[in-house]
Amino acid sequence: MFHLLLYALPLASSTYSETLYPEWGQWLENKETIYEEKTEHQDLIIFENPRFGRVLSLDGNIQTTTADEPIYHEMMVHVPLLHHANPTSILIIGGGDGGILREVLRHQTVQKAILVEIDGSVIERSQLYLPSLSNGAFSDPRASVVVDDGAKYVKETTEKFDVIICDSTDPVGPGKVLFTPEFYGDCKKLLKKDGIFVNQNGVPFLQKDELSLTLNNRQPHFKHVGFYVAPVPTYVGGFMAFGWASDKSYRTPKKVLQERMARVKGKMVYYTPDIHLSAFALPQFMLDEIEKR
């Protein structure tokens, strides 16, 4: 039996509507607008929601919330870093809120983490109004921050990395260049032997084009390309996909993952070795899309 629960929608003046899809979306109650700015690159708003805590949105699209951000950040970071035998140098493209940097620096093997974010306002406002996301990571001596175009940085730098994590927006606006064949080729040149590249790859049930776009554009540069998934409540439309690219297979024995967990400080909220392994088991509709390429 289904029980119908009716809730009164908040007044329009206290509702934030996401505009990612023209035909369907979600609304969140905006209990209080904490900060709002039209930056050089995008519209930024941070507001308070009774269920999800503080919410960061860019150009009308929810980027992260203080309630469910550990799922996204743990899966984006610990899947590649625990797969790698000895990740010492990490490049983060985007991720100006600091959540990825925070998780990367939990790994005791990491000696250097460079974060390249195009919008300095995201870094500044996140530290001020969303401090739990970075949790002091920007002050860690191993961390370096570069305010620049990520595509430009990977083309010009001579640094080499064990893992590159691209925590970008979707392939529109300033994030579009981070999904091109040229960008993936430039990243491949910066990876050391057995290096790994991962990126956010949208919600595949609703963004199949993004799935096929990234697959096609990465395949010329890496021997192994694929995806893994995780459910992030505020990324509506089903589970979030993460892109995987490396010359080394993504398969890691559970025992190895368990042993490597010892090098990570603190307790996980979502990630476990079992979830790591099962995240690469994809539904048939994704496999069908992959097989078309």
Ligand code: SAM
Contents of the next structure:
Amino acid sequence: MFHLLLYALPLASSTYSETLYPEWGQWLENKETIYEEKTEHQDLIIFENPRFGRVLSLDGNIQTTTADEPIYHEMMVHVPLLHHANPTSILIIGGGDGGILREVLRHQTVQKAILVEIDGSVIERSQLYLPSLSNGAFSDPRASVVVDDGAKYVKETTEKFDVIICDSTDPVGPGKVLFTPEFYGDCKKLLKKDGIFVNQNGVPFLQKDELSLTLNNRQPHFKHVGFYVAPVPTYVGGFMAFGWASDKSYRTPKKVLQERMARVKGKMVYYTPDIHLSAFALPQFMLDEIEKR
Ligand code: SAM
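Starting from the form predicted alone shown above, please give the structure in the form predicted together with the named molecule.
Expanding to the full complex; the earlier chain stays at the top.
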């Protein structure tokens, strides 16, 4: 009887509810709030969950968790960087938690990685309370950090890049400017020949409008625009879409990807050359959405 009672007792922890959709969402046990701050740009919470580890939330939306972050960060980085013949200079917009930067710096071809994050608190607190995400990447001599609005940076910089990765929040609040034709046009001007642009493009089953939003806004600037997908458990509602834009087709022979894997240090958790190639196979509802624009 005693055991039963114990199990039934509500745990001392609280509950975190995501606010993405008014009519549907997810909740996670908040076993312990590690850090909370109303930064200059957004509400930041880092909390502990027994199943997903440390969780970073901004403005009520889950950004990343230590349990499933490798899926997202590997697919956002290794698809463009292994497609590219020799990626040496990389621009990361957003990505203040450091996960993208960590994966980029695994590539031995990379000589320079510039991360432009609007909210310095995200960088500072992620290094303190989510250290496994950046895993020392911020102190890599190839990395440099700019705390600024990514849309302003791409308008003003004279740097040139092989790959630009836009790891932003959704197209609301500070992230909104990172989904405009102007931003994509400015990014295109910064890309060297055969350069590639990829972006966080939401969960298409629930955020269909983000497909046409980014397609319409990227189309005028790139010959090949499209998407690839991967399942990220805490981005609820089905698989996540990644926007692809380049003047070169996204098709890469499997043999080439396998050979290029040798230039990446460490072990993958999710990415394989087969996963890379199959990620571009889109379901009919996405093809219909793309067609009907
Ligand atoms: N992987 C997450 C996702 O898929 O939603 C995104 C993670 S990362 C924490 C998102 C970052 O984008 C945040 O740190 C946020 O501060 C940053 N961000 C939002 N708008 C920005 C802007 N205009 N310029 C630069 N960074 C921006």
